[in-house]
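What follows is a single chain, given as structure tokens, in the form predicted alone.
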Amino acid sequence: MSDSRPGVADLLGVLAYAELTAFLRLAEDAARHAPTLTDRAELGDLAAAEYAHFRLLRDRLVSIGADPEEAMAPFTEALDGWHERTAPNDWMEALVKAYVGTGIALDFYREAAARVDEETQALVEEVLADEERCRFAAERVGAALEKDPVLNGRLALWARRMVGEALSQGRRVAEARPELAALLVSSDGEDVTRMFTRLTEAHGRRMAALGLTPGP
């Protein structure tokens, strides 16, 4: 194992997982929800780059001496029980899910990324950006509400659902794994509770980049 710091197996553990099950999940939604090839195929495009983001993380566990499948291992059951929780039941819904609620999950993250060696951070950036992500639901959610504004209570319900089931993920994480939750504390003495108010800013910017309207 490198000298690198306690946790950052840890960190680059979830996030392999997250985009490996990500790459799986997005394929599975695209061939079951997308009422267009032209949808299908732009969601299996993003399937494809968050397959290209799971190798570089595998790739960058084995450089600092880790072995990908015990990095995984612990967040497996997490992982695939929010996915189990937040299954959609038609496109919107996945378009909502692929967007704000995995969105708020990486910047959970991020935020852990913030303290760790800037080899490691540029990877952790490069693989958390999401901008594609973003024009892609933005475009069809927006054309969505444009043409039934009705969608706008049902689909912020769900983003809402969406969110209090990433954070529910983040804090079983974190409890499970106090190395990985070290990096998420300043050195200046900054609480977690300060960090949760970051991601829910977050949050409500993702929402508005949707046209949705975010609840209490």
Contents of the next structure:
There are 2 protein chains.
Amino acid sequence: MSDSRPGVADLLGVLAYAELTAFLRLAEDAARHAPTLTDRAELGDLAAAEYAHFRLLRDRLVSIGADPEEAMAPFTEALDGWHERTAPNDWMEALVKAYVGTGIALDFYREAAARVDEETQALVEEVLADEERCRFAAERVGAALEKDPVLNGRLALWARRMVGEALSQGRRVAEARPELAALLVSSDGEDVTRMFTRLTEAHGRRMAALGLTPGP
Amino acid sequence: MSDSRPGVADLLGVLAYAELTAFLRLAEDAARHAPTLTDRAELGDLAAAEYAHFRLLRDRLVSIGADPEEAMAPFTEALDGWHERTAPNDWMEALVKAYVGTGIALDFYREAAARVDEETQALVEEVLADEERCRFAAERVGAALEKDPVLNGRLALWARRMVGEALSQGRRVAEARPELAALLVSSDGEDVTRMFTRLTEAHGRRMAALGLTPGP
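Switch over from the form predicted alone to the form predicted in complex with a further copy of the same chain, please.
The next block holds the full complex; its first chain is the one shown before.
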């Protein structure tokens, strides 16, 4: 059954704009920071995958009778704001951002998956199947940290800034779009704060996977 | 039969880097200049198609035993130089660039198609099948020119600059890579100047299709 709760168009809209803007920003980071053409192509691969996800979400919006542009519009400010505050200054920061940003987005997909109709769930699973695509970023960062342990402090701080900015933009969105927030919390009295706590914990596990230890 | 003439890796290399960099630059233009999210997604579509072409070319390079990074390296300066000299200042310039740039690239594919082995020819045809993808850009520019005929002078000049820069970078590449130049001219005494003349004529037809009349 298709789900016509008002939060569903919001959910697809925020994910669609997140994918569209991730595609464009990753392409920009690839052009600007990749030290070799192979690196550039690899981050380009990830960017192109985000674009494919955007297409899925846009088509899904159209099929539920929503206008993609209208559905995305309420979220452009928060997502553009996040990208502006987390513009990487070099290749390592770009890789950490690709890994952390994609990870936060996938956690959000997982949170959403449990709460939507079957067709939307199928779409979410298709996106989640691409999860391994950002593994190269984790491997590069891990290798760089082994060679130069001094990087750890700077990149740990950078990753923390990224999740901090994501939570603060997320809170703004949840306040501005109560129907979306209502869709995302389960019925047993959970609130968005609990969801944000789970996202933060998942971020901690990703930091450990990168080999980044928390700073002082 | 696979073609092992030294110009073939050059040809695939220049096309591969052209597609990779077109993908990244179109994504950047979409992020920077698109006035609506629909426009942004449409230019994003074109960017993603360029990326798919890049993948085809990269895979073909690998299958003929060439290293994609090495094959692309001799052409990065000329192509980056072209993009730097033709960075659009607004959405109309971005659309004209998308249409003109894609058109020049496709003409070049067509020139190349007649002179390579069958597998490479199949790849070229796959790319050429995407030719209609930039039609939206021509339609938008045409509509804008109807509303505001004053645009004509500025955009005609802009388009001329683009093809002029392409020819001057093209000449540099032909001089630096004689094997590529040799591959591109047919055996009956043609030289690259004749090929460049054909490309310029094709550009004139595209300008007419856009509704752009030559300036004074």
